[in-house]
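A lone chain, given as structure tokens: the form predicted in complex with the partner chain.
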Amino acid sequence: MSLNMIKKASVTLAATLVLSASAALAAGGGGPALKTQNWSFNGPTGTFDRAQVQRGYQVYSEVCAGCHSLKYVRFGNLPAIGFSEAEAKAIAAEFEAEDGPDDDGEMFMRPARLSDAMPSPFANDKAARASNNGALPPDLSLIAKARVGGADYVYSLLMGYSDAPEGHEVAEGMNYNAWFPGTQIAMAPPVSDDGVEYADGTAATADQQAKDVSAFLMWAAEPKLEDRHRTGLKTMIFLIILTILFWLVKRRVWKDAH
């Protein structure tokens, strides 16, 4: 075997290993393949589709917020997805936030403001479990980054409910979902056709809601994504030009070295 062959073989093998290792990591839970979507935020120039993310917020607040908190998102963040400041204030004012203690030492409720986080449906994890049959609805702020597959996983899970296959025992109060690790999930199918009514007239199919809320949760998990892409493109162009200049300088300096 010639050396070049060994080199080539090792490079090929290395690439294969790296790819398969990451694929193995990506497979993680070992469920069926994710229902990959063509998200607007994919790719190096991806941005959030404002209308979609706003609809997603509506789905979150009307469907998910009953059980799931979103504690790292504040009402004041909503203008980032296209709500006006006044709209964000109006949305906040529909909720109450705890404040205090007042002069009597008591905590009290007041209308929420932009600086308040999205209110949590339960006082603490134990209360959440008590109200949900022992299951803990996770905080959704980071869910799109905390699961392998991200927004695709969220979408696949939401659309992944089905009857359990033959011979699959589903425990009392649980639901079959092939995409959930262990396939048994306490959450009942959350989205259904016309479960919400979209203000912008988009047909609120279950599929549409699942897509919209997945996009919203991606924004919630990575609110700086657009900044990142924008800055990234400029930085890349700058650095590539600079590197070419460095290379030209090097070549010029080395010209007389022989």
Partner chain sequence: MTTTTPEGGHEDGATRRDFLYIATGAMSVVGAGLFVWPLVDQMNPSADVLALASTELDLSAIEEGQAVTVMWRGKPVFVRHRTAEEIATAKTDDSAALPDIALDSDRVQKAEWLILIGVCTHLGCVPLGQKSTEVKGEYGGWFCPCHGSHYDTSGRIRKGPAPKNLGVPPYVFLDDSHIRIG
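Heads up, when I say rigid core I mean the largest set of C-alphas that superpose within 1.5 Å between the two forms. Since the structure is predicted, the reported quantities are computational estimates derived from the model, not experimental observations. Numbering follows the first chain given and starts at 1. What changes on going to the form predicted on its own:
- K234: CA moves less than 2 Å between these two forms after rigid-core fitting.
Alright, leaving the form predicted in complex with the partner chain aside, put up the form predicted on its own.
Below: the lone chain, stripped of partners and molecules.
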């Protein structure tokens, strides 16, 4: 076999492996296809639905915050999703943050401020494991970007609980979820119909809660998404205008050339 043939075969094999891996990732690591949604933030001009993201924060705070931290989000970030500064301060004041040392060299607790990060429900990882049968609940700050599929993955996972297929054994204390790696997850189904009472009167079905908290976690993971979309759109418009100008200049410079 010639060297050129070996190179071509290597390129073909590499391309096949990449395509296969991409297909597996798109399907959630070999699991079923994700339950894709028509998110408002999808596409080059997508924006967050403020009402939905606020509802998602309510779901997080009432359902998820008992186990999952959100350590990269500060209370001062909440006005970005439509809360007023006064509302954000009131939300922060419901929590306590450690501060100090004081004049006696002691740490102390005080009401949280806008500059504080949202507190973890546990003092440390060992405490978290002890409260969850040995499982460590992940921090949710970046979960929507850390998983293939983003918000679709979060939504699929939340809505993916079901009885295990016949012949598929589930360990004691575990739950079957086709979208979780290994299909067995320690977390019990977190959302259920009327699990929360939405402040805006929206019907709190399990499906609605899953969509709302998925949108909120997408915002938490990429709060500058709208800025990035606006910058990208402006850049494309600039490049289009620049291309037209270059074309007009070219025509003028070469109009007398034969």
